[in-house]
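Presented as structure tokens, the chain that follows is alone, the form predicted on its own.
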Amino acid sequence: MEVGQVRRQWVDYTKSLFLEGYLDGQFLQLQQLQDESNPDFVSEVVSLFFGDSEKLLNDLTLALDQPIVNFKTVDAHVHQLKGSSSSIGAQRVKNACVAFRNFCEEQNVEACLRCLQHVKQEYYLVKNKLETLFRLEQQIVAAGGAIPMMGLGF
């Protein structure tokens, strides 16, 4: 494939993953802090966070496991989920997790397994979108083309 067809898959798929609501301008931000001297920043970053957050989804699992949930323990790790997934432009993750910790608070098992299944839900689905994304990445760059820069007016 041409790497001018590649690039516009790349841009209608980058497109797609905002308007569908998985990234928001904060992934755009990060895009931004990648150069030549680190043109693997925001892969580099996305993966930390794929695992920082597949560590936390299994802390929050036993956790809401325990025969006496601590809630306290569980708000804290959806806190810093939601941190990560904001800072690296998860927007729906971290819609996930805000709805999450008004359960946490008030201390609502039942209503905090199924906000569990959804934020995992939403957290395979943006890392497969990403993974796909850098992808494309790779195959541009293969053929010797560059990653086009995209901004909030597409």
The other form holds:
Amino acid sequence: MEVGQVRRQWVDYTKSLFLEGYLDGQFLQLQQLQDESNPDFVSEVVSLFFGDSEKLLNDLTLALDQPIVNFKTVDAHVHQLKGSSSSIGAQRVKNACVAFRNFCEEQNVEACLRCLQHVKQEYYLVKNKLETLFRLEQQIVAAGGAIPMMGLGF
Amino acid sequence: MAISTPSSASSGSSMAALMENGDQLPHVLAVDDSVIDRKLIEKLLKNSSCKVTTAENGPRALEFLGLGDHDRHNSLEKGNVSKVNLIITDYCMPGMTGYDLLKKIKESSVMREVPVVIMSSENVPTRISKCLEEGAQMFMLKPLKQSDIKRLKCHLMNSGN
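Okay, that one was the form predicted on its own. Can I see the form predicted together with its partner chain too?
Now the full complex is given, and it begins with the chain already shown.
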């Protein structure tokens, strides 16, 4: 596939991620921070997010599996995940965390377990989407092209 | 989004230092327990021509500033004012919060002149006023954007002058 085609695919894919709410404006901030001195900035930040999130999801699974659930601990983990997903623009994960925190406050184990499932779902969805996006970027770069710059104007 | 206090006389000398840096880039100490947020704030600040040191918690930040526990045994408070022109810290951190860190910095006769900015993902009015009352220069809502950093620099350049 020639580089112009892949670039157009990248633009269309990126637009769809925003329109479907997987990503918000904060992701654009990350893209705008990427430059020649830091050409892998976005993928580096996102990799950190993947590592951090997977650990938090494990910790949450463990915390909610306890005979007596420590909601303070659960809330702390969700707060952290909410923060990091917000920082990279992973909107649907962030929103799932907001709902989760409400049920922590209510100390409702069943609801929290459902929320955890929902957060995991959203996390794996966005992870998949971002990995697809990075694969397209690698194809563009390998073909000698430049990754397009997205504005908010679309 | 950034919320700030009116200019404060006590931070005058460090503002002057920031302005008179001339060829030297302002040096910012950024404190946050999230590795993602540390990376983000570092890039935002570097893109605004700042030299950046990051710390993952309050105690490490205090150590860097020369205000650590083991430094207290010195009768002369060392603290290195020339080291840092601005401290920006997250509010919610395990152990020592950003507010606790702010208090320790303001308690130090050497470091109290350095402006401290608090960041938080939560917009809690009582939290904001508590920090501003304790001497924080500004309160900023996360996630931070490039425009927040520009506004921060503008505010620091214009106040305490």
